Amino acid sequence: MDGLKSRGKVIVIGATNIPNSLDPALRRPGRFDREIELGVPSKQGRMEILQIHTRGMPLAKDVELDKIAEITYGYVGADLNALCKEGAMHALRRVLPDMEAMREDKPIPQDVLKKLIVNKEDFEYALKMVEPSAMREVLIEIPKVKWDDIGGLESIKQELKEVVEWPLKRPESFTKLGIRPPVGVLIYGPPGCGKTLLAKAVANESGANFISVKGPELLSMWVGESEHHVRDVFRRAKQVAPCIIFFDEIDALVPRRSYGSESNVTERVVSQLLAEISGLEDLHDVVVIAATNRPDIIDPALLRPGRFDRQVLVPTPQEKSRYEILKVHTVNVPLTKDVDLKKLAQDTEGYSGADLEALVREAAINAMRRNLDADIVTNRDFAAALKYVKPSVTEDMNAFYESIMKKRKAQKIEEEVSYTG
């Protein structure tokens, strides 16, 4: 390529999808002097590669490609093409009986020809057979989780909406105002409290690609390979954005540093989480959510402004939000009218949301001990279940998560903490 002899007029194109593979002298000026990487489309992109697709493709009314383009986040444009042919084919199958009822050496009706058209129900059906390339490795089913499946935590609710969907849903508000949205929140408090549950709702609800990690997967033995598989979830994120990773159980992966830890795998797992969330690279619309019930080993340098912005407390829930718990899971458990949910929320002072799931639970099994083929829950049941299933969130606990952030921003957290949840 760039040897004593002139190459004359040639000119030499390369193609990969794995460029790091390849020999670093290949990759300077007078060898592959340019580099163009063709990443995964916007939704500009997609909405034209749909066009070019779906050109020649009988489209009833109902069919908005703009809708299409809006929710296939991480599709790119062999995707988007095998979209088109899926939903071409149901189409055909629906029509298919007809054709075969015919004889071969004869043409096709007109009518049955007008019956040829990809509606919205095929486009539907494609997006469930048709997977994202760009999210294969990360790919999971988004929770079907909505606020409304959550009881009580209003205040809760509304500062995550805050958060997460104004930023993915209305950027331009933001862009008016001048400001900047907040990066990440940590959602933090008793065990059984709701933590994840809130985490599903706003990745359903805000329609974004959703990369879920559970903090301890990341952390490697081989030296290195931790902060390779942070450094991947932020990279395939910022691929696919919008996007929302969450991470559970945070505070096994990003320990305060020098934390009675012998090796410095957690450290480097720190610092690199601290450059990918405000290094040199902005993230564009990827939002971090992180949960744990240990806030107070968690390093100290992840929750200033500009990383985790909010942090979330997720108390136990006072009287009305336990009704309203109460409410979402008995929705579907028959009950008789002698059962009072309000005289219930009164009854169950200090009980978490995994209580009162329990509760519920237990009642019903109750119900079934008295008699297997029982249909209905009665208040006995429940006044059985209250004798079995106790709070599993103490006082101290609650008032411990209620002043750990206090301690937290006046620099007063002990070295030695006790073990709480």
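Because the structure is a prediction, the values reported are computed rather than measured. What we label the rigid core is the largest C-alpha set whose atoms superpose within 1.5 Å from one form to the other. Positions refer to the first chain, counted from 1. What changes on going to the form predicted in complex with ligand ADP:
Comparing the forms between these two forms on their rigid core, the Cα displacement of Q311 stays under 2 Å. The rigid-core alignment places the CA of Q239 2 Å or more apart between these two forms. For E48, a C-alpha deviation of 2 angstroms or more is recorded between these two forms after rigid-core alignment.
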The other form holds:
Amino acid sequence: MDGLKSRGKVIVIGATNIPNSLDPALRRPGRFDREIELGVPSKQGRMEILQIHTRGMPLAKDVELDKIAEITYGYVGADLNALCKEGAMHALRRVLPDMEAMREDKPIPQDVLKKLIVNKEDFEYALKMVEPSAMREVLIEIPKVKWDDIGGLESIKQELKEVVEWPLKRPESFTKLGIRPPVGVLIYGPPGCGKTLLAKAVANESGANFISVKGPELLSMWVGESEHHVRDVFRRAKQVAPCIIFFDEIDALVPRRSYGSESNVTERVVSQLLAEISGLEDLHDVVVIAATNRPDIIDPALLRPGRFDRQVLVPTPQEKSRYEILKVHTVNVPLTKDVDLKKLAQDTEGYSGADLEALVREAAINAMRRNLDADIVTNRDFAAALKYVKPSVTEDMNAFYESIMKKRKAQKIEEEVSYTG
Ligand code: ADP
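Here we have the form predicted on its own; I need the corresponding form predicted in complex with ligand ADP.
After this comes the whole thing, all chains and molecules, with the earlier chain placed first.
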């Protein structure tokens, strides 16, 4: 390429899906000096691609291409092509028995041809068969959890609505008032009390996509891989924005005291994470939520203003919340009249949401043990279950989380004072 002094009539176009593994010498000016990123198609792009691949297809009226374009996150052009083909094959299979003519080399009768129409059901089948290739490494989902599926925790729901749902749905209101919504939210509290559930619900209710990453998964032993993964997650999130990125067990990224390669990995991942988060500040359509049950060991760098600066404690449910949670989990469970959920809520001090769910399940299993055809769960079943399912949160644990919350509040005030001072 260096030999081509002036461009003349020869131009070199290279294509790759691993640009970062290329020899940097190739990417220098004078060689491949113009780089064009061809990303995963957006909704509009998918719509156009679908239109192209269904051009010659007899489509039934119930096929709504825009609906299909909407739900096919992460499908690239080749996937959409495969989707259309798979749908058509399904339609073909439906009329195949009528196609005796094909075997005898006669023209297909007109009435059979008329039946050869690709309908909605064919596409639904195809959607199950063809998987999006762009999502293989970063899985995007649209959670189904609603606020109503979470019992109690009213003030926390409200807080999440304000810091996550409002900025995603009404960014202009924030601009009008001249404030910047928080980019990162840290949810902490004892295990099984609904942190994941809350993150999913807020994604669903604000109509955002949801990418869930577990802290330990971010730590790969291959040099450079971990940062790569972090970058991929954020890039994907921006592509499918509005989006919520959920980092579960973020405490896995603790700064390790030991030396060796491992501590380097966490350090690099944390700094990559911070860089990506500060890159989000002006975007408003990607929110990062992290969850942990060890707020005490989190790298303090993550908690500074502009990062995970909104911290929400999800405590063990109190009696009223426990009652609400029991109601949520018994919605579809037939109960005898003597089952008193209020009384149960009183008797379950220290039970987390997950414990209460287990309690209901155990009671139902007890009912089945009595009689496999049982169609109702009685108070006796619950009494037996209470002996079996024990509370997982102790008094000490609660005190620990409370003390952390108090410390954080005090720190905040101190910071504010030092700002003004
Ligand atoms: P965490 O992320 O805090 O460890 P999860 O959100 O994964 O806990 O909760 C585990 C399970 O416990 C949930 O799938 C849900 O069934 C149940 N659960 C926890 N809290 C609640 C709640 N407030 N209302 C209803 N179910 C709950």
